[in-house]
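This document starts with one chain, in the form predicted alone, laid out as structure tokens.
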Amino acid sequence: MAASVRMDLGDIQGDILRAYGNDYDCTTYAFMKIECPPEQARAWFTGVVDHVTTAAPWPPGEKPLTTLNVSVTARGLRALGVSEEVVGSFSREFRDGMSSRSALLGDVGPSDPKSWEPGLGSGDAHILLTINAQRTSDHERALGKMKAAMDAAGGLRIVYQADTELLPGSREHFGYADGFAQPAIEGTSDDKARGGGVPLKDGEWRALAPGEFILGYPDEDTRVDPKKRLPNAPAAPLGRSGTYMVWRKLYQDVALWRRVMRDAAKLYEGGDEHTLSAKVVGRWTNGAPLVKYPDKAPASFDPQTPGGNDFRYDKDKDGMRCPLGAHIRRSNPRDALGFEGHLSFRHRMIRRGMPYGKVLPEGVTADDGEDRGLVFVSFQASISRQFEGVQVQWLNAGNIFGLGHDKDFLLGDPHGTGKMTIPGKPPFFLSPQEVFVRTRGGEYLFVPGMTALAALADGTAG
């Protein structure tokens, strides 16, 4: 079926609708503070905009050695000279910032913003430059150019920099293949609708409306609105082709995770630590979903093959194959909440991000003191409905799944029961634990379209 929405890919920044791919194994996230007058900052910004990578397809064989993308915080808009009236047209949660919403998000205790790394959540971060590179040499060259341009402009300072790199096998630090189940978007990735879109009757699927992710386009409400109104967006020219970005640095306590799974497995069926861990996550380490492979992992698994990500939970309502509280079932319930997925599909996010830090050697269960984890990045049209909805209602609460006060055993915050039930005969209970994942910092940002970036650079954004 031909797509009914045509996307202006040249006006949308890259790495949103389609990931750049694993050829880019080095990524730097550089948060910058503007400490000069707006006109001086805009002169530097003009040079940056000229090198931004868009979503337009690359010619065959011409994949760039490096890519550059730009996002701004609410304070960054002000520092570039955008008026309070225009800033006020952005969403409330974006203007508030992530750190001010920490209690809602579950960023408490060891994840409290008071313990975040300097430069994050403090109001100092104005602009985020994201640089991807295919090789270390390309990465170093791009960073050198960025810093030279900053020095020449004056009045700019990097307040936080995160350098990340793909791990062997494209795994995250707990050992699981990651990045599956991205949403299918009409006009861009309709071919991924099976498993990535909205589940329909008779086993069919359809892609999500593009306005769920890119502002200025129809969203799911537009589909059923007689007046075909578009979703709320910032004042023109900033709104169209833009999206909101969530950036979080998440520390992973790999040693603790391994010890807990090892010790708990001693009481589990046959002492199978591998299976117990998969029950917590909802997938085997190679990414194969439990709901399709409940007894053991297939020898190999490729989610890109036909049917690789095409699964539902309608035949597993009791969670005997994939527990109701498994991480992937909580973070993307598909049809598990009933009503043919209508309670879940408007909470989808485009997820990017990269691991950071050295791998803890296999089998080691003592903490080596190294900082390792994941830089989580998501893109969505509504931070409150999409990212915060998943974080608050699905990961840090259990009522909607019939799990009472249980939180996501993998990512849930330290307040609450922190336990998990693995269905079986008899059921198996994982007792409350210290948190495996701690927030080290984060920001809410806006990723402008190319027209909007030009307006910010020349001072005509309002």
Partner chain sequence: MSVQTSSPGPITATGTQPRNHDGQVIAITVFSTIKLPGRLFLPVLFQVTRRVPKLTATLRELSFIHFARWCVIGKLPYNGPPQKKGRFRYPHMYFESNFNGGWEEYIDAFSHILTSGMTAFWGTSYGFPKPLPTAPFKRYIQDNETEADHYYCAYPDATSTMIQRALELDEKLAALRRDAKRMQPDAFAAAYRAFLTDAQNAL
Second form
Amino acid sequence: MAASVRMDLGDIQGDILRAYGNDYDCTTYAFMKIECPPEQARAWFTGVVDHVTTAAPWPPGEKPLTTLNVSVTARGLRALGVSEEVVGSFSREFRDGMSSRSALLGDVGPSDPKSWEPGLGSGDAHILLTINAQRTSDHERALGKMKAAMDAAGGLRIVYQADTELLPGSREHFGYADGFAQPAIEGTSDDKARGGGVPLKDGEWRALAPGEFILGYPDEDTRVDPKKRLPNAPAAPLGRSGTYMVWRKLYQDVALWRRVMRDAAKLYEGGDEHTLSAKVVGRWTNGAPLVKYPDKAPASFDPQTPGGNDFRYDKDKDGMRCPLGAHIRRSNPRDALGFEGHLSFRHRMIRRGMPYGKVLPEGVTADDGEDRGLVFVSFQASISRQFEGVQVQWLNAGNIFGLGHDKDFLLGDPHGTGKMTIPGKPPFFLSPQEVFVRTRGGEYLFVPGMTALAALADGTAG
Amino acid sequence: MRRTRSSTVASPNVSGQAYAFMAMTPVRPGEEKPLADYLRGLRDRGPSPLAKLPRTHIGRFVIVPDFHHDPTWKQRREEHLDLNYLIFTSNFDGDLDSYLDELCERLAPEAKEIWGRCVGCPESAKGAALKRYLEHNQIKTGMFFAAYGQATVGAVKSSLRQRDKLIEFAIRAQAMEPDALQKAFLSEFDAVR
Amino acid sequence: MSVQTSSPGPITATGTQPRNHDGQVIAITVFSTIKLPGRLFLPVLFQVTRRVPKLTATLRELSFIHFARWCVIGKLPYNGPPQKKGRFRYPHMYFESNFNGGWEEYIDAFSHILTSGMTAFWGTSYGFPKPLPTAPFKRYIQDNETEADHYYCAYPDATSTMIQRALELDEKLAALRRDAKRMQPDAFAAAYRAFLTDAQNAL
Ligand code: HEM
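Could you output the structure for the form predicted together with the partner chain, given that the previous block was the form predicted alone?
To see the whole picture, the full complex is given below, headed by that same chain.
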């Protein structure tokens, strides 16, 4: 199949298939509400669409200073004048919205949508503009232009804005290198198949069908379908070259995380906090995977180098190297569930998260009141099968890994067993589970392709 | 138990010591909605009546209005159910005879609302008459799969409780010296014997 | 998604109707209409599957299911009017399962992993679209599925895997309990560590 898949990169928005990655340091997410009639909103939208960055490769040396990408919520579609019939062709969870799925997602207690930041999960977020910039100055100019266009159009309001910035070494706030383990996609990243694709029985790997991530293309079901039917997608032209997007603002309580790990480590292998924390993640801070480096982190490790992400769990069935409950083993079990990856291969997602807020200086274990965390972003053809499947069945529930009601310790939802088992002889029980991460808000969105954006702008999307 | 051991093993209704019972009874015309309302409302009114039968692992009531028919199926003729049918299935411990005795006695108030709405159910909807009715409408199992058919409800529940207790203990005991560990273990787990 | 107060566990019973679950456990209830060859073939298949444990080994290994059953119904017991008497034109197969995890994940697992088993059990049913691809197969199941009106599990918070591990744990713990009193503290501590090492995947 690999040879036959040709992605129409000019029709797909940028940053989905290939990360802008370290090309841009700052990202702003601006959620807008449309408070004017659809025609007026579309006039503004037309101007926005003209500036959207596509996935078409940049000519050498012509990297734009800033990029712009657009996505919409179900309410946003309606506000742009899309008919109920067409909105009805989108997936159920997208139409219902993230906040309506809170019980399912584990957004309860301090993460309950009732206490989300204003503008998120309330139905006010219609359009999301994502602006990337290489430098702060470019960033400010781009934001200024966006605001000017909005003011000129009238009837539009920014209801929520998140400004994020890459941390040194692409770390997230707990201190771990993040964002490099991504699914390998046919026709796009076949070279990353080893470690990024589907683990096959013979030790080989294969890249995933592009339709798992971009609608209008064959997915894993098409592969085994003699009739080669394409996956479910919204009505044309919206269904082509688009994808669903999950956006979540996840607050990280770094001081609490440090205190819990420090205290727990007192009983673990002579106070080895560094190793204990790595066991929770499944990687050392520099990204080196525990299955390959069980005893200590290699002095230098670049997860982006070829083969950096190439590993399996087959030699570590009992989790002595990488715990069965480690974050990366739960969120992408690779071959760990057996059956040639058949229980996991349809639950992959492209992650494009960005940290927000200032770093808590090393060694500090008292909270400084600063808002910091991760803006979690994922792209997938089906929110329910991919993002929700991972969040609900793998991170929030441990059953499929034989972990009972143990939850992902890193995310720290205490409503399960409240501990994590670090396999060993004897095993170590990491407890108590504290709320390290809290959901501060989020939305389910749709990222239209370029043709679809044009149709939305001129009111011909149906 | 009336059956001999060998016939128990051979019965397709049985796996280990677990029994798969199914009764499929016609709903009296006009009673479809009241029956559905009653069954659907059980959850709101308190614990499931099946909880009164402690040998029940898992049970269900399903009203089937008709067989599904799709014109694209190359089926010579459509086939419809003449009436709505109520399906009751239970996966329970031990033998059917005594289970039905318990059911017909303990579920008498509910049985009137449930099978009392079905064609041919005796007026009283309890005791020996109800038992005969359910036996008469039993559907034999073709194949029964039970993941832990050897374990009774009681055994399942007590082992789950024990597991919880052990997890809690294992966390607490991590800091203990041998002496204290043994004492704590004995006080936690020996008394249960 | 309805949250059932009876169960404090995580919500994993996704992708199905609210009355089809009690806590962690999902009910599936499906009727299918059997073609002529199935009338002869299915009873044989049931017999053989019951007698050859190897045939259900994968099902056990998947460990999603608590209880499942298949029944072939050629005619219903007669209870007097207005019920009609007589045999069905076609036999019908009743299938029920009681399982953990999401509905979609469950069907996906069956399609991809028990492909030949699925074809054996449903291949003689009208309209059965083959287990793969999964989308038409899921539609087929959905079309033929009936939502439960009332569903009950005695231990809604537990999963099948948890139960099986807890039962194994029982036996291991019993041995330690038996010997604990007679041991010296150091010997006990060693025995306890050995027990934890042995039983860690059940905790
Ligand atoms: C604040 C919350 C979170 C933090 C700090 C975090 C941190 C990390 C880190 C350090 C890695 C390893 C680096 C990498 O593989 O790129 C990782 C991997 C991953 N995370 Fe998270 N994560 C968070 C939330 C989530 C959530 C909510 C999901 C999904 C619902 C998720 C899904 C994944 C996936 C799929 C991987 C890749 C695993 C692999 O392919 O091997 N993470 N995360």
